[in-house]
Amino acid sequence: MAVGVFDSGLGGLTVLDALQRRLPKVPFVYFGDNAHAPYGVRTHDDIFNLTCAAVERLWAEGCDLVILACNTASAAALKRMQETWVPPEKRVLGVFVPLIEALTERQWGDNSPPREVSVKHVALFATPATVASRAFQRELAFRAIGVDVEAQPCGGVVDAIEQGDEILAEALVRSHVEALKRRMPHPEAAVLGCTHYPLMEKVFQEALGPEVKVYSQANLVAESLADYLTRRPEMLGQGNDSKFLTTGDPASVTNKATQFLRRRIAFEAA
């Protein structure tokens, strides 16, 4: 009955870190692919296929649905998996939908046409990739018309929270605030369009004033997945064990997840 959880480094892991607690009997299986780290300044096609061999990894572990709980990959490679690359019975899926049914509050399934919302001026913070894609922007369209969205790609952030270097990821999420808002001064929602940039959310918010309500994907995710999984208890896979897996050296990734949720992580070799 396990699900899989995927991401090109440790950002994920504040993912499931909200998927263990809202689903405490689900066993989760975790891959991280920190020897290929960062995906956001990658090729859509590197992505590609980098996603793919760790869905496909995941699929041995008896993870018959896999979250990738990774922005870059959802935004890169989803839909392309989806149409051309997924098995019937299997579901690979992302993390910006939950992200944009909050946004424009509409219900999981709302196929409705869109419409105007609430907010008119959004902020995307992201890796260089996702802002590329577009993704973001097409999926909201589907749901919502009216909606400004100004995108600021935040190169260097990754890097600086993967490697432990808080203070230079504290510079750099200020640094790109103040560049988006010399484009959008007064933006009325944020969207950390970045599984690491959680571990940031306060500097976001300070950066972009208490007036700016900022959303973070982990909540969202739990709840939606919780959601999708009363509808298709069938999507629990075979694998029973919940395990943490990495194509990175497994100790050094051990100790830096272990810092990055402030609880003990153990990694093994993928």
The other form holds:
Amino acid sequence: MAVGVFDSGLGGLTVLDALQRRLPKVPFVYFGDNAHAPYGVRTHDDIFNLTCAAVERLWAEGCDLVILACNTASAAALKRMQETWVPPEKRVLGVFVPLIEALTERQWGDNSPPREVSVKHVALFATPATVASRAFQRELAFRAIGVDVEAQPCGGVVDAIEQGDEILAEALVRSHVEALKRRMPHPEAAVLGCTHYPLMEKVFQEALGPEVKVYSQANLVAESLADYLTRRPEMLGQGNDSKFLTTGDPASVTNKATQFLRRRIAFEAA
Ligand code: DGL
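Give me the form predicted together with D-glutamic acid now, not the form predicted on its own.
Full assembly next; the chain just shown is listed first.
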């Protein structure tokens, strides 16, 4: 009954952690494509091909349902995968929709027409590929009217986090927030649209100011998956074991992941 969780690297562990806390009985198989991270600077074709390869590997582990715990893959590849590639008996779900449902005060899975919502000015922080895809604005427009979105591509932040350079990551976050505020001085809400950014949430909140509500995805995705599995329990696949797979060097990914989540996580070769 395992569920697959995919990310380009370590960032998806923030989502996995929330999933494991919300659904402690469900085994999760995590796939980090560390050998090819970061995805945020790759072309959409490249992201599509890499994501499909990873999802196939998770299907082979008995995970009929795979969560793309990676905004970049959700933004640049998911729609094309769902429309052209995923067979009917499998599911691949992304991380954008739960976040947008929360931002627009909707029940999970509510597909009614777009309507006015209380938030009017939203700052989006994401990787360059996610920003370029405009997937966030598209999904938002399906659900809300009259929301102004200002997107900031946060070049360099994922690399700095993956390399464990917190000082650089913090300096980059502050300068990206400053750049966004020059274009939108008073956002009401800020979306951390990359799974790595919750690790820098305090810095984002400090730089944005206390009046800005910061949305990060992990808990929203966990709630939405719990709801989905009560509606579609048959989507729990055959796999029984939790495991962590990587395309990178398992020993070094294990070390970084353990540092990242502050508990021991042992990766094996994908
Ligand atoms: N952590 C991923 C995301 O949520 C992608 C980071 C990257 O590989 O650039 O966007």
